[in-house]
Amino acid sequence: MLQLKSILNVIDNSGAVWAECIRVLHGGKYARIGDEIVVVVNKAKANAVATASGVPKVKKGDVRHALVVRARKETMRPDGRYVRFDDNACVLLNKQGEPLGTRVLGVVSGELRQKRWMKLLSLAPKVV
């Protein structure tokens, strides 16, 4: 579960390293696996990837949503296993809702298929 300044992992080629939660946008308090949030980016790689144009994808302060595709919290499963990872961890995402980054960077988790994220689960390399 994360809520308002919780750190993430970002875990795309984006060119971000950590994120800090400053919204949740589905209404609610805390945010699980699948949740759309707001994060500002609070540390991003200084030879990040850039656009055509020469600019990097993201810098410090950018204001950016994001996916929850792990988190420390546990889920339980229909068939009443419980899952929990070591951190938590976000992709970015662009305006139109798809991923920010073209490449997927570590695990995410299996919940990501009950909520449509399917473009996700393509780009990673392991789903739990």
Second form
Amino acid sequence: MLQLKSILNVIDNSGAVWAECIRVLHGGKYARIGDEIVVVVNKAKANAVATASGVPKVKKGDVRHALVVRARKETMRPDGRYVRFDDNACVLLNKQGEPLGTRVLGVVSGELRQKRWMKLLSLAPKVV
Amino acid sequence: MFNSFKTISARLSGVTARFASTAANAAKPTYTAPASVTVPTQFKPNTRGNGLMQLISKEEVKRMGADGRSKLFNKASPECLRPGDVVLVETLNSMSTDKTSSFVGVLIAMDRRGLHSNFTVRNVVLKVGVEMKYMLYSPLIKSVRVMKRGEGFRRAKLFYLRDNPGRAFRLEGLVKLDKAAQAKKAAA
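So the form predicted alone is up there; where is the form predicted together with the partner chain?
Full complex below, order starting with the chain above.
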């Protein structure tokens, strides 16, 4: 349940460390796992360099789209199972809606099993 | 005087004779269902001692618990789960496939709620705590296996482990041992 002013960890290699949600794109108040949001980067790695593969360096203050991949609020699965993580995390997206970074550093929720996010799932070291 | 009283059977025969259809039906053979149809023998559920919803719930628990999973929550059973046990939960990905996913973790909560009985398993995966709450009677749960019995946990709900995990979530060694044991079993 992430909303305006919620702070999320950024778990890709784009250079951002924390980001603050400024808008939930589907128009409601809260974003859940798998929802796209607009974030402003609060903290970025100072020495992050654009990689050879062309991942741009993200600076503090950048406004980007992001995808929520972990949430502290428990999410229900169709059979009544619930998943809950210890933190809120997101992955930055580019204008086309594709992941900005080339690596995902951490566990990601299985809620993302849609066609659109299969690339993210394949990048993730662990999916729960 | 007594001659005027008809016997019961005489009275009845008079009645049945008046209604020709019933007499005709009485002579017809009774309907036998084809072999593919199960004719229920009991039409009204016996709700003695239970409300109707309670009865339905009890029947469902009996049906879903036929594979022995009710023993996991039954304190009298030696297989009962206890808070603090390290469990491996194997779940089917969907009802139509045989593919399974598994989750290992410490059992931190058990809620006994009839058909809605559930338990929460917590683990630390790649430095992030993850909790999964499973419904005991879900058909998607393939198996719940205790990998190690919990020792020294004196609470029913171990939510304090979220802040003070101690050594509770160092489970990689256990998982490796378990995998080796399973491989041995499969080979044998």
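What we label the rigid core is the largest C-alpha set whose atoms superpose within 1.5 Å from one form to the other. Numbering follows the first chain given and starts at 1. Bear in mind that the values here come from a model prediction, so they are computed numbers and not experimental data.
Comparing the forms between the two forms on their rigid core, the Cα displacement of K115 reaches 2 Å or more.
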